[in-house]
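One chain is shown next in structure tokens, namely the form predicted alone.
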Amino acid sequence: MKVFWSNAGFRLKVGIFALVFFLVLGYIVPLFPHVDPIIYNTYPKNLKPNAVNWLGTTALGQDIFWLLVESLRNSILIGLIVATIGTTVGIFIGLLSGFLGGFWDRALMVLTDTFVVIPSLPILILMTSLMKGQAGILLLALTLGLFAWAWPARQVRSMALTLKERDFIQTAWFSGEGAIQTIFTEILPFVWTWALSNFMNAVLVAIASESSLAVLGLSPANLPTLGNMIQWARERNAILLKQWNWIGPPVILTILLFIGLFLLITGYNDYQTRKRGR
């Protein structure tokens, strides 16, 4: 750990600190006793920041700070689920396609290219509209994850096509290893570094996608997320009423979350480049 920290660049260190901050705010802070922020009229409406309500209250009598914490936790959870689905499925399909070749390569790439060229936003709008605002976190994440695996599969396939020509793969074949065993024991370790970077980027993209749907009014109506919190404030004319303590925190936190994850991704990539001595 000491060696890692000494070799980590400034961006990676800032990204790690940002990640820890968001995880603590989203998953440790909610463990402290508090009133459910989803319930209406738990406090007087439209309060300014005070000793009890640190960020004030909404037009519905909700504590903005605890609503922000709950929204951050759900947004991160959605991002993690979508990134897990996209990275895992993408790696599996990409490795199978690139390593097996032939019919399987053509069939899997036709499927992959179909999801690559389909415009995801109109499909997501249609699917979330059919759910009529009743989807939970898991269903919403599965919907977003439907389009999260295609590009990773394409990238992993190109890596597999290169790796399968290496001498150690031929050695594994002559040693009696089957295709699946060779993929997971010989090729997969070379993909881990890329997979981690893709995972972090997929979290960022998933949060952005959910926020876009929420601002369009298509995210589950009762699910607190950063995007939904912005949408709720917009519906209640928080901007026109200059309730900056309501509309401001989710916007600022979303920006900081994006910057933190971006620094983490780019910093990690720089660290891997220096580690390889390039």
Contents of the next structure:
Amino acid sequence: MKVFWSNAGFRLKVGIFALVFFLVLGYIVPLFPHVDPIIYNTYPKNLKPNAVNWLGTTALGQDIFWLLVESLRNSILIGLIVATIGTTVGIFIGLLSGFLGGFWDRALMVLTDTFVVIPSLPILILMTSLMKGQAGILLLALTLGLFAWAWPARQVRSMALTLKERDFIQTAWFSGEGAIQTIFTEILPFVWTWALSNFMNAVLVAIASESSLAVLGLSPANLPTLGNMIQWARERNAILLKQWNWIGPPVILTILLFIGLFLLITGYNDYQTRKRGR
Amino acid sequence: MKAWKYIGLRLITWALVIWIGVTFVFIIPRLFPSNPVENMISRITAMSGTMDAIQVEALRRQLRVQFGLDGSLWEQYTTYIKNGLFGFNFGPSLMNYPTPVGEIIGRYLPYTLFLSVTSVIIAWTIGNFIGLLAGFRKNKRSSKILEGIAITIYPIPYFILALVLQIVFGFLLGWFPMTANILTTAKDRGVFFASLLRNSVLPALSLLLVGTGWWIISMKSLSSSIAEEDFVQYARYRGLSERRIGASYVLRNSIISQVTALALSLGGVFNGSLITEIVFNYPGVGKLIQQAILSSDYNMILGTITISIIAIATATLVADLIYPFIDPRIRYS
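Could you output the structure for the form predicted together with the partner chain, given that the previous block was the form predicted alone?
Starting with the chain above, the whole complex follows.
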């Protein structure tokens, strides 16, 4: 641990700090007793920040601090589900394609390339507009996951193609290890480091897509997410009425979340490169 | 001969992407229980008060034809492919009845293309230039500062960046309009272009900042690794000027993969453009999609999305076909 910390670059340190901060704010803080921030008129409307409502209240009488915390939690949850789907399916398809070769490789790659190139947002809009905001968090995450596997699959395939030719894989083959076992014991450790940074990137992409859908009013209707929270504030003219304590916190938190996690990804990648270099 | 094989393969991929995408667009609405015909009928009956059963039945039949929901699934599919894909005919728009969907999209599409194409070109040029400088001279202080700025701006989602620009430059400073109001009907060409430019600054800027950030980051890492190659070192020993080494050794070797990356980034830029248009109320395809969703204009939703897929796939194809012309080590693989 000590060695890791002394080797970690500035970016990685900031990134880890950001990750811990957001996880605590999103998953530990909600454990404290609090009002349900979705219910209207729990407090007087449009309060400025005060001792009870740390960030004030919305035009609907909701507590902004707790709304922010719940939004952060749901946004991260969506990101995690989508990233899990995307990374798992991506690794599976990529390995399959790379190791099977021939017809299956070509067929899978045509499908993958299609999903890489296809503009995802219009199709997501189509799907969510048919759900009419009725979808729950899981259905939304599954829909977003549909477009999260293609890029990882492509990357893993090219990794698999180079790994296949290495000596130790050949040794494993000839010593009678089965295909599945070879993949698990010999290949996955190599894919692992890559998968971790891809996973974090996928979390960010998913949160961004959700916020895009929220602008269109297509994110699940009563689900507090960072995108929805900003959109609700916009709909009630929080900008024109200069209610910065309402629209400001989710905007700033989203920006910090994205910069923090991005630093974590690039910092982690730098760390891995340097570790290999030693 | 190999060149034809390359072009042929790209054309096949292009056709496949469009076909799979369009088939997706056809299947998805039919998987959901929500029925546009019944939705429309309940809206019409709610508006007109009472309607007898015969009228409703006639309306139902008429709407089924207009929505392309008439006949078996296979017939619907072939009609959709024939009319939509090859004729750009998606039936009448419901919010602007009976103007055809294709005609309305034709009015909005140029704005989206103007916005995204200009910002992509500017972002790619500036970003690669800065990235080259930052990667080639990576120990300079200015390089580190530029990369720091890029890393801070790039990860921010389009929606948030557009919103911040709107609040700061539109609302607080009042330099540019908060929401676009382009004088599309102005007789005077000059007046029209002036309003177009003034209203496009903020939407374009939000696309530009994210894009530039990405090209700086990727070009920096490419060019800094190329700058360490032996042939660059050799060029230094030969006494070539740094400027010459940067332009003809590092740039030419790194720019090629940036063209491929450009092709792959177009879909993302289009997504960003849709969102930016909605934030700024800019009269492009994104705005049109939003209106179509709000008024449940089924034909319009299908039309805009189909055309988006075709447009993106074609733009990617064009960028892919340019690629071999700039790569002297042509391989067509």
